[in-house]
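Starting off, we have a lone chain in the form predicted on its own, written out as structure tokens.
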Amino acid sequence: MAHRLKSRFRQSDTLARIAGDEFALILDHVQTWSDADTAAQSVLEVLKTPFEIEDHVIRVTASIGISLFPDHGNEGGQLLQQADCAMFAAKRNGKNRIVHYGDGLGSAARERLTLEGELRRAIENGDIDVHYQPEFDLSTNTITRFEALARWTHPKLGRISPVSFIPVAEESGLIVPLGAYVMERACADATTWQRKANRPIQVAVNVSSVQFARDTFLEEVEEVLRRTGLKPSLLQLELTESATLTGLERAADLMRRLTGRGIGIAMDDFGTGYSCLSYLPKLAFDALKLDRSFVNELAVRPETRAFVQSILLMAHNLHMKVIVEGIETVEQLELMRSLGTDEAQGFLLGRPTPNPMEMLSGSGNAARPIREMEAVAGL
């Protein structure tokens, strides 16, 4: 590809390969958009001839984004970023096309595409952090596992909320490499915990519907466990309802194979979607994670209490534990304990941290037994 492009352009032009399949081309003395379009068409033309690799005929297309200096108030340093933004727009609009960076993209679209490009590079460069939030067993008042959560601090944009970048990852397909990266990091870190804490502690990893739908998902999980040395029983996968409902028979079979290897599976955000309770007995869930919205509603909607009690009864009859999310006050903790919830998670018990060993060693508030925290609160 590089040799073909070099043959088409002048020595005064700059051609660089900047990522796995990404090239940048800087052209001097371009006067108009038409000149840039001619150069872009030349790139598409040079790709029409198939590549022959080891007796295979490979046909390649390109998505091309163009930014023109000094249009749109850009500076020299923004030129590549804006071209990158336009390139992602070309990819999202069907590929094998040319898109200009301009007002037509809309500011929101440009911001979103820019974020997608920056996120792609952050994943490739290993710039995503993984923080861990504890989950407590309410019968023993001890930490049972840590949930792995992706965190991203951009060198220029600062801390970017998961509420902003996770939807971009899901829409762009970046959720697959992001999810694989977080799982690898979490399993490697969890292997270290076992040695230091001298007791088994699970790590919970969120799995997107896109990841779960991959034919190679089971093999990918097994390979991560093999590389990191983590016991399967110390990994819990968190799935949403949508991940299992798109193909119930396949999901049921895959979940049986995962649990057959000792891997735990929890349903995340239970009760927030259009739940179909009839499928629950068919799926090998170990636990249901009750969404934080139920905790907030318990104090203002009496009927929510009866609903939560029904969920607990159903889950326990199906031999599933119930984990409640979003515990922020001692009152909420005591109420969920009185209803029979098995485990709890929330800011009261511990915020996400890059160093969970502090909690296990007792140096942080979240490491205190829950009843000690109740005494601190004056109950």
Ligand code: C2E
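In this text, all values refer to a predicted model and were calculated from it rather than measured experimentally. We call the rigid core whatever largest set of C-alpha positions still superposes within 1.5 Å between the two forms. Residue numbers count along the first chain shown, from 1. First, how it differs from the form predicted together with the named molecule.
After superposition on the rigid core, the Cα of K48 moves by 2 Å or more between the two forms.
Shown in the overlay between the two forms, fitted on the rigid core, is a CA shift at H319 smaller than 2 Å. Once the rigid core is used as the reference frame, the Cα position of R226 differs between the two forms by less than 2 Å.
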Contents of the next structure:
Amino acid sequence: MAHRLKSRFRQSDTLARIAGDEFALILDHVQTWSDADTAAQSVLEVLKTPFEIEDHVIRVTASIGISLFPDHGNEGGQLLQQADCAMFAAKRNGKNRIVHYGDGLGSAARERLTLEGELRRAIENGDIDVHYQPEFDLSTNTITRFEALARWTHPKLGRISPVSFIPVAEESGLIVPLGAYVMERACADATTWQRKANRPIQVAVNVSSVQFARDTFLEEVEEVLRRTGLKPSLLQLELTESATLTGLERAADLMRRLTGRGIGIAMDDFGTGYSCLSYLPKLAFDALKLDRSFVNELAVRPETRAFVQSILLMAHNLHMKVIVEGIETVEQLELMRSLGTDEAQGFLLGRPTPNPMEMLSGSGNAARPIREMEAVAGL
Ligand code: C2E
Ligand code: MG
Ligand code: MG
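Moving from the form predicted on its own, what structure would you give for the form predicted together with the named molecule?
Let us now look at the entire complex, which starts with that chain.
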């Protein structure tokens, strides 16, 4: 990519790779928007020819954001930030396009920039909280683990959903400190549960592919376990399919190391990705978390039932458990149970809460399994 880009520009221009898939280009002969557009157009042009890597034909497109000096600032950081903002708008508008900072820039990009700044402040100030949602074993009706979910309450804007701030955190790299904070809190909290529950209760922590791609990921997890004193077997990491995009070999190796230490790994949002299933046997997943869209579809599309049954069969043959997400009704619960799902999570069974221990039946009383689901969900 760098070679191709270089071939199009002058010696006096500056080309830099600033992040995994982000390049910055400084052109000092540009006078007008149209000069900048010509240059940007030639970037799109040079990428039109597919790349050939190890017999694979790879097509890439670019999203380009442009800021102009001195119209958009006379300081490097500011110019870069505004170009970044325009690039984000280009991505939002369907990729493979050029967007100028300024006039046409949608409010989405501005909002995103504000959100990023606010999120950075929130992480520094400790305004991020962790709530926990229970997951139940469907053969015993007891809580097996709690999933840690980040919560952000902004002093002025109120609650902001992870669905909005997690993508911003991933794009900006803020997911690294945010994810580390959630992991630390979750593991520390989970150590206190063990004493209160009198039986092993796992904690599940969502791991972004950005975190998983870091070379230091394994050491960071080990460090947290050491500091908090949590047993590795009480931690389950939730990865999404995108985590494997850093390369199947690397992902497989890293996952083997993690599971080798006793740490559990579940695949989150299973069934929503696009890659082929053949990678699954190569990866050391303990469980698949079936995305909640399947639960919703079960009611309206009869074919979904066969599909879910096949996933269960496949998972069980690979010695993986199936956890279903998003159970909202008794009918959904009983259908998934009858199909042979191992574990379940959903608003019916318990919403995310800051005080998960209140959900455990008569703390320390392991002889009341059915009551636990009764007590929490009224079932
Ligand atoms: P997820 O990991 O798939 O988490 C499950 C989401 O589904 C949570 O949303 C949960 O509140 C919601 N949910 C659970 N049961 C039900 C139900 O019965 N019905 C419906 N409609 N929703 C249900 P939440 O907390 O808004 O989190 C959204 C996503 O944000 C998470 O999806 C996860 O991908 C991400 N996320 C949250 N916290 C973190 C974190 O600390 N790190 C990372 N990397 N991602 C996180
Ligand atoms: Mg999750
Ligand atoms: Mg999920």
